[in-house]
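What follows is a single chain, given as structure tokens, in the form predicted on its own.
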Amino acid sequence: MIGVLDSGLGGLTFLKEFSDALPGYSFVYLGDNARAPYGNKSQEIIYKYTRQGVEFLFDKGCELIIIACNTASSEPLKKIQQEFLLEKYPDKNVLGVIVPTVEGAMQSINYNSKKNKIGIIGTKATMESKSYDQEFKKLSPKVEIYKKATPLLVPLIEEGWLDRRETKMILRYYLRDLKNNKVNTLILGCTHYPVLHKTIQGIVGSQINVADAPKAVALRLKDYLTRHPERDEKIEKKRKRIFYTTDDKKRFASIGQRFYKAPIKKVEKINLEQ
């Protein structure tokens, strides 16, 4: 099975694209809703929570895990890959969403232009990690990065305030500086934000490309499995979709279907602190 780990519900937008790209595969989703959001916590705590989630999913039989959380896909992921996996699960792998999101966004970049300006919005922890900056600079030293921490969006999205006037007002405030800096491409650097993709595109206008991170990551996951047949053959392909949460399971199913765009019939509540 393939595990998908997120701090809350936002990773369900990625699971939807993974399911569309790889319909025959079995997926296990874990939302750590009880401790969300991760973005306002220390790197030490984020790593601890991420490690607990990864261990839980491996114990459930996952061969590969996608950390569908930008905050955990920055510094904590590096530590997971370079230390935790080598020590406890050397035959398995954990991937993040930042690198494939950057690779997908770069497809819209004009390499001959002198003004490739990338805007990024996300949690405070993601913006402070500079992970996006580093990945973009690896692919093109010409890009200019403009970032904006947007801490109010995750709580609003988790409450289901997608079409509320207050949410749109806050979005306009957050996006104002990026529009004024005339960015060409906007990265939604949090797995929750794709549910606001159309709203954000409407605010920034057609002159700014709002990258579709879930689709980009799904395409690169499919490519990864093609390039690693030895890992692909170990992954269960029984079309299962299993959901876990660390908080209220009824709320997870009710609100989660807005992200997953399909009914979520069964959810199990678990405790990662045990």
Ligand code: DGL
Given for the second form:
Amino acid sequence: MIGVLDSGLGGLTFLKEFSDALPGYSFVYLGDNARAPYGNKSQEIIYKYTRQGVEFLFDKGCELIIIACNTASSEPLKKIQQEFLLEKYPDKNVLGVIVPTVEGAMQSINYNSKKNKIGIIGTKATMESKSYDQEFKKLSPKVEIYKKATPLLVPLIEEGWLDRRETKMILRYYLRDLKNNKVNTLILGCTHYPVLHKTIQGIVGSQINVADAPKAVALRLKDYLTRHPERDEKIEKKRKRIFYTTDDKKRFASIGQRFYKAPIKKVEKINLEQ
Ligand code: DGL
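What I would like now is the form predicted together with the named molecule, since the data block earlier showed the form predicted on its own; can you produce it?
Next comes the full complex, and the chain you just saw is listed first.
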């Protein structure tokens, strides 16, 4: 199975794309809703929570885990890959969403035309970490990065305030500096934001390319499995979709459908606190 881990519901936007790209594979999703949001917490706490989620998914038989959470894919993922994985699960792998999102965005950039200005929005923890900056600079040292923490968006989205005037006002406020700085690509660096993709595109205008992170990550996951047949062979392909949450099952299923864009019929509640 492929594990998909998020602090809560936003990772379901990625699971949807993974399911579409790899329909035959079995996926198990864990949303740590009881302790979400991660985005305002310290790196130490986010690492601890992420490690517990990863252990749970490996115990459930996952061969590969995708951390479908930008906040956990920044600093905590490095520590998971460089320390925890090597010590405890050397035969398995954990991947994040930041590297494939950056690779996907770079594909639409014209290296020869003008200066590449990239705008990124995300949680406080993701914006304070240097993860996006480092990945972009690796691919193109000339790229200029403009970041903006947008902490009010996750609660508004979870409340279902997608078309509300208030949400659009807050978005306009958050996006103003990026527009003024004339970014040509905008990265939605948080798993929740793809549900606002159209609204954001409407606000920034068609001259700014709003990158589609879930699609880019799904494409690269497919490519990773082709390049690693030894791992791919071990992954169960029985079309299972299993959902776990650390909080209320009903709320997970009802609000989760907005992100997953399909009914979520069965959810199991688990406890990650030892
Ligand atoms: N999943 C988180 C992210 O992509 C957003 C929600 C949270 O802060 O936990 O950054």
